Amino acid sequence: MQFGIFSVGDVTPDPTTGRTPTEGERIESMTRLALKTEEVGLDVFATGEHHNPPFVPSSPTTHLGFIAAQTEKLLLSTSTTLITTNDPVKIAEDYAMLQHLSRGRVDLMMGRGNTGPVYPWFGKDIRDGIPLAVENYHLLRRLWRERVVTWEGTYRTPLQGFTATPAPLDGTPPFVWHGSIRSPEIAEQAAYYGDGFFHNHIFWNKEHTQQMVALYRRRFEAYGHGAADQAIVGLGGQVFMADTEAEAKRVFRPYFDNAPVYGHGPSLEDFSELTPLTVGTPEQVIERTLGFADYVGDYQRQLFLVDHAGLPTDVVLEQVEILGREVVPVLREEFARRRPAHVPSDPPTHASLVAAGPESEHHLVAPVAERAQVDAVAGSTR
C-alpha cells in the first residue's frame, strides 16, 4: 500500500503570529514538504493545481520536475490536474516530459476543479464540466496510446495526423486516478477504463465516501476489469499529532477555527466526529486510518493533508516524520494483515505497467469489454 501526504498549496496567514507566508516562502514549503515526505519512507508527494489566491501550485509538472531532480525513489503525482480548463495536448506531452525526467516516478490524478471562475478564465464553460472532463480524458487516452491521431470533438480545435512528442516513457502511459468529490460521472468514467478512482474524503462524512466509492467498484467489475473488490482505491484524510490528544487539540484548535475552509463553522470536535479529521496521538490516528478500510474495503493509497491553515513549516515538518516514524510503519502492517490475496496491495506503477507489456488493458484506448460489444453490434448489424 502506498502512503504519501497531499499539498493544495494554500498561503493562510499564522493565526497565532499574524504572519503571512509569501508565495515564494510557500512554494519553498511545498519542495521541503516533498523531500521530508522522502526522508521518512513515505512512497508518494502530490500536489494540486489552481490558478487564483490564495493558492500558488499553479503549474505542477515545473514543480514536481523541480522535486524528481532531488530526490531518488519519491512518487510523483497531481491532486489534482484540471482535465476540463488544461488542453489535453498540453497535458499529454507536458507529463510525458515529467515522466522522462523522473525515470517514470510519475502518476497524475484527474479532476474537474471546484473554482468556478477558472473556467472562464481559460475560454471554458462551467456547465459543460462534465461532458469536458469525459471529451479531454478520452482524447488524452488517444495521444497516449495512438502515435498518430486525428480527432473531432466538441470542444477543442480537431486534430490531423498529430503527433505528440515526446512519447510515453518506453511506450507506457502514466497510471492515471480520476478524483472526484461528488460527481458519479467521474466514478462511471474511472471505472471504464479501469483507471484509479480518489476521493478526497475531507469534507464529507463516511456514508457519502462509501457510495461514491461502491459505485465505481461495481462499474469497475461491470466493465470486466476484474471484482468490485479488486479496484484501486486512494482516500484522503488530514491529521495533527501530538503526545496527547489534548496537546493536538491545544496547539492546532486556532488553526481550525481561523481556516478559511474550517473556521467559523462547525467546532473542532463536531468536525472531526463528522469527517476523516484526526487530531489526537499517533495511535488515534492509526486506529481512525485503518477503520477507513471498514466502509471502503481495502485500498491501494492513503494521502494525508498536513501543510495547511497557516500551519508553520517546521511544524508541518515534524508531523510527517511522526508519520514517517510511528504512523504508517504500523498502517503497512495492518493494512496488510487485513488485506485478502487477491486484492492489489499496490496500484500500478511505471513499472508494473510495463512489465504488463504492449499487449495489456492499459494500452488500450477503451476496455477489452467495451470493444468486444462494438464488435457484437458491428456484427449484427452486417
Second form
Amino acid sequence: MQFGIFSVGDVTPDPTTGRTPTEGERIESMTRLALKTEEVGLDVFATGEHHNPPFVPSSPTTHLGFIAAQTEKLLLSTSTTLITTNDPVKIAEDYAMLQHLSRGRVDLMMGRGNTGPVYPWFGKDIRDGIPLAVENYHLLRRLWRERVVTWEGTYRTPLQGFTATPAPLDGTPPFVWHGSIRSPEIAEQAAYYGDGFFHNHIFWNKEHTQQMVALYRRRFEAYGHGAADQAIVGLGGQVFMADTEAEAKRVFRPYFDNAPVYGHGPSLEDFSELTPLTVGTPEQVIERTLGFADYVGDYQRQLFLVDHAGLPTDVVLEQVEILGREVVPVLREEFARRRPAHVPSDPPTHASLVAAGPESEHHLVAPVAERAQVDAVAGSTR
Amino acid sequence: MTRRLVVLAAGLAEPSSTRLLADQLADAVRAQVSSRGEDVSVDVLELRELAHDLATTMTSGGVPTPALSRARDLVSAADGMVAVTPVFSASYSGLFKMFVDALDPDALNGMPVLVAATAGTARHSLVLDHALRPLFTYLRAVVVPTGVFAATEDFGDAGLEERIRRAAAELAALLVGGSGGVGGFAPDLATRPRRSGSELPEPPAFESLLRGHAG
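Show the other one: the form predicted in complex with its partner chain, since we just had the form predicted alone.
Let us now look at the entire complex, which starts with that chain.
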C-alpha cells in the first residue's frame, strides 16, 4: 500500500502570529514537504493545481520536475490535474516529459477544479464540466497510446496526423486516477477505463465517501476489469498529532478555528466526529485510518493533508516525521494483515505497467469497447 | 397500508404553541385517516433539536450531521407532511427555512403538505399565503387549500378547531386517495421521484457519456 502527502498549497495567515508567508516561501515550504516525504520513507507526494488565490500551485509539472531532480524514490503525483480547462495535448506532453525526467516516478489525478470561475479564465464553459472531462480524457488516452492521432471533437480544434512528444517513457502511459467528491459520472469514468478512483475524503462524511467508492467498485466489476474488491481506490485524510490528544487539540485549534474551509463554523470536536479529521495521538490516527477500510474496503493509496490553514513549515515537517516514524509503519503492517490475497496491495506503477507488457489492458484506449470487439471477432471465426 | 406522516415543528419555546398546534393537527389528520378505514404513523421533527446540526452543516460545506441525515430520510420517506412555524418578522422563522434549505431540491416532489403558523397577532395571518405556500410550491409539493393560522387569541376560539379539522380532512384525502387512476392509463403526478439527498444517483453508462466525444 502506498502512503503519502497531498498538499493544497494555500497561502493562509498563521492565526497565532498574524503573519502571511509570501508565495515564494509557500512554494519553498511545499518543496521541503516533498523532500521530507521521501526522507521519512513515505511513497507519494501529490500537489494540487489551482489558479485562484489563496492557492499557489498553478504549475504542477514544473514543481514536480524540480522535486524529481532532488529525490530518488518518491512517486510524484497530482491532487488534481485540471482535465476540463487544460488542453489535453499539453497535459499529454507535460506529463510525458515529467515521466522521462523522473524515470517513471509519475502518476496523476484528473479533476475538475475547486472553483467555477476557472472555466472562463481558460476559455471554457462551466456547463460543459462533465462533457469536457469525458472528451478531454479520452483524447489524452489516445495521445498517450497512439503514435499518430487524427481526431475531431467538440471542445478543441481538430488534430490531423498529430504526434505528441515525447512519447510516454517505455511506451507506457502513466497510471491515472480520477478524483471526484460528488459526481457519480466521474466514478463511472474511472470504472470504464479501469483507472484508479480517488476520493478526497477530507471535509466529507463517511457515508458519502462510502457510496462514491462503492459505485466505482460496482461499475469496475461490471466493465470486466476484475472483482469489485480489486478496484484501485485512493483516499485522502487529514491529521494533526502530538504526544497527547489534549496537546494536539491545543496546538491545532486556532488553525482549525480560522481555516479557510471550515473556520468560524463547526467546533473541532464536531468536525472530527463528522469527517475523517483526526486530531490526537499517533495511536488515534492509526486506529481511525485503519477504520477507513471498514467502510470503503481494502484500498491501495492513502494520502494525508498536513500543510494548510497557515501551519508553520517546521510544524508541518514534524507531522510528516511522526507519520513516517510512528504511524505509517504500523498502518502498512495492519493493512497488509487484513487484506485478502486476491486484492492488490499497491496501485499500478511504471515498473508494474511495463512488466505487464504492451498487450495489457492499460495500453488500450477504451478497454471495454476494444475487449468487446476482440470477443466479437473471436466469436465470428469460431 | 399504513401511511407515514411527518410533522415539522419549528417552535423555539418550551412549552411551544407551535408544537401544540402541530400536535392538534397531527391528531386531526390521524382521526381523519382512521375515519377512512386506514392507518397513519406520525413522526414529529422538533427543528429546535436540529438547530446545532443545521448550523454545522451550513458552515462545513454542506456535510450533513447524522441527525440531519436521519431527518432528511424521514421527510422524503413520508407520504405527507404537516409544516408548522412560528412567525418571525412577517415570515417563517430562520430555523424553519434553514431546515427546508437543507432538504434536497427533490425531497418533496408531489408530497401533500398542510401549512400552518402561529403568531402573537392576527395581523400576520397572510404569512401562510405570502411565505409558506410559495415555498412549498417551489419544492413541487402539493399544498392543501386550507392553511391553519393561529394567533394567541385563536387558541381560545372554536373556529380554530374547525379549520384544523377541515385542513386535516383535505390532507387525509390526499394521503389515502393516491391518484385514483388506473396504472398506465392515468398520468402519475409524482413521476419525478423523491430524493432525500443521502443516496447517490446512478450515473448513465459511460458509453452514452462518451458518445460524440470519442473523435
